[in-house]
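A single chain, nothing else alongside it, follows as C-alpha cells in the form predicted on its own.
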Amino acid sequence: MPTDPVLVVHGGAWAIPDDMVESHLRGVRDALAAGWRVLKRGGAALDAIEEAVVIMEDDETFDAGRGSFLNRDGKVQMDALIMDGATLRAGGVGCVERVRNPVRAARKILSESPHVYFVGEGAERFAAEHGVELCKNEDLVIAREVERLREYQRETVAQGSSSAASSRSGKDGNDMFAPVISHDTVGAVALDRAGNVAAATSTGGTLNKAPGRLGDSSLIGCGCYADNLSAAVSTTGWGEPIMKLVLAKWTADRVSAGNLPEWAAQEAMNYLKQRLNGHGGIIALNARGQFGIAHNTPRMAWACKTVKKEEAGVERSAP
C-alpha cells in the first residue's frame, strides 16, 4: 500500500521580529511548494527535501546559502547533511565557502561517495567533480550581514573583550548565542510514498563565528538525522549544546521507544533547556506520517503539509 506523503520544513528557531516574520512564512511556503511538488508525483522523499532546502539557501531570509551569517574574517563558511533513512546513507559538508548549495554537494556525497563527511577545500573539491558549480565566496556575501558583523564587533570591542563580556554574562559561550540573535539553520524531513523518511538540515552558522567552527547542523546524529525505524529529525539554533546532547539522534530514540514525534520534539526541546539552558528548535517525522514541531525561543519559522491540509507559522509548538 503507498504511503500518504508528508513534509515538514523549518527556517530558524529565535525571536524572529514582527517585521521580519511575513520574508520567513514566505520562505518556508515556497520551500514547501518545491518539495511538495517532488512528493505529489511520487518522488522520493530523499529528493523532496533537497529541493526544499535549496528554496531556503538561495533566499536570503536565511542562515544559509547566500544571505548567511558571516565569520570573524567577514567569510561564509556553509554547513550541510543530509540523510536516507531507509539506507542510513547521509552526505555533509562543513566550512564550504563556494558552493552556493551546499544541500546540494551534500547529496553528491551520499549518492556518489563511500565516505559521510568532506570538509573545507576538500568538500569543494568533491562537488565540483561531481557537477556541482563552485561561485566565489563574495557571491555569498551580502550587505546586510557585513553590517550586522561591523556592529556585532563595534559592541564587542566597546564591552572590552568577548571573553570579558563572557564572563560577565556568567555563561558559556557569549551573546552571540542569545536567543535574540538571529539563529535561521534551515531544515526539512519528509515521509515518501514508498514509506521512505528522510531529513537534511543546512546552515551559516554563527555570526562571528572562529574560521573553522563547526556546529550541529551537518553533524550525523546532532542537527539532522533519519532512520525508517525511528524518526526523520532536523534542528536549529544554538549548535553547541545540540551537540553536546546528539539532540537529533536523541529525538529519533525517543520515537523508536514508541513516544509520538510529537512529545518527543517538545521532550527533546526541555532536555537541551534543562540538561545546557540551551536554546532552539526541531521538526521530527515517522514513517507513519506522525510529526512534530517544536521551540523553546520566542518565535519558530515552520511549514508542514500532508494530502488533507497545509500549515505555516512561526509561533506553534506542536502539531
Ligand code: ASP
Contents of the next structure:
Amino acid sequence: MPTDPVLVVHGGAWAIPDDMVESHLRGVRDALAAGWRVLKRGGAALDAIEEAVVIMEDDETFDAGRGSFLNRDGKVQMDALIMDGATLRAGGVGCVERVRNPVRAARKILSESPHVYFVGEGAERFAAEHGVELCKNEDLVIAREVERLREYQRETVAQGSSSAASSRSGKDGNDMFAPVISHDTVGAVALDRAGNVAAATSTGGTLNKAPGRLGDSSLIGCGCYADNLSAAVSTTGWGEPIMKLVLAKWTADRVSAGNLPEWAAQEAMNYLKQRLNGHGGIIALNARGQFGIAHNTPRMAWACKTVKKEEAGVERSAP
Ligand code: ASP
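Shown: the form predicted on its own; wanted: the form predicted in complex with the named molecule:
Okay, now the whole complex, with that chain kicking things off.
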C-alpha cells in the first residue's frame, strides 16, 4: 500500500536574529517546495532530499555551498552526507573546496561508487569524473563571510586566545571550544510513497575552523543517518559534541526501540546538553511518517510538509 509522503528540512540552529528570520524562512520553504515536487510525482525520498538540500546550498543565507563560513585560512571547506534508509547505502564528502553542490557529489558516491566516503582532492576528482560541476573556491566565498572571519579573528587576537577561551569555559571543559556564533548547516529527511526514508546534511562547518577539520555533518550516524527500520535523522549545531555522542544514530536507536521520533528528537537535545553541554538542532522521521523537530538553541529554521499541511518556523517548543 502506498505511503503518504513527508518532508522535513532544517537550515541551522542558533540564535537567529530577528532581521535574519525572513531569509531563513524563505530558504527552508524554497527547499521544501523543491523536495515536495519530487515526492508529489511519486519520486524517491533520496531524490527529494537531494533537491531540497541543493536549494539551500545555493542560498547564501546558509552555511552550505556558496556563502559557507570560512576556515582559518579564509577558504570554504565543505562536508556533506546523503543516506538511503531502504538499502543503507551512503555517500559522503569531506573537506571539499571546489564542489558547488557537495550533496550532488555525495549522491554520486552513493549511487556509483563501491566506497562510501571521499575527502579533499580525491572527492573533487571523483565528483568531476562523475559529471558534478566543480568551481573555484573563490566562487563560493562571499563578502559577508570575509568580513565575518576578519571580525572574528580581530576579536580573538584582541582578547588573547587564553582569556577568550576561559571566558567561554563550561563545567566540563568542553564548552571552552564552543563557537559563539551561528550554525546554518542544512539538512533534509523524507518519506516517499514506496515507504522509504532518506536523509542528507550539508555544511561549510564552523567559522575559523582549522583547515582539514571535519565536523559531524558528513559522518554516518553523527550528523546524518537513515534506516527504514528506525528513522532518517539530520542534525545541526556544534559538531564536536554531536560527533562524540554519535547523535543521529543515538536518536534512530531510540525510535527503533519503539519511541516516537518527536520524543527521541527532544531527548537527543537534552542528552547533548546534559552530557557534553552541546548545542544544536535535529529533525527525525520514521517510515510511518511520524516526525520530530527539536533544538536546544534559541531558534532553528525548519519547515515540514505532509499531504495534509505545510508549516515553517524558527522556533519549536518541546512536545
Ligand atoms: N555541525 C556543523 C559542524 O560542526 C556546523 C553546523 O551545524 O552549523 O560542522
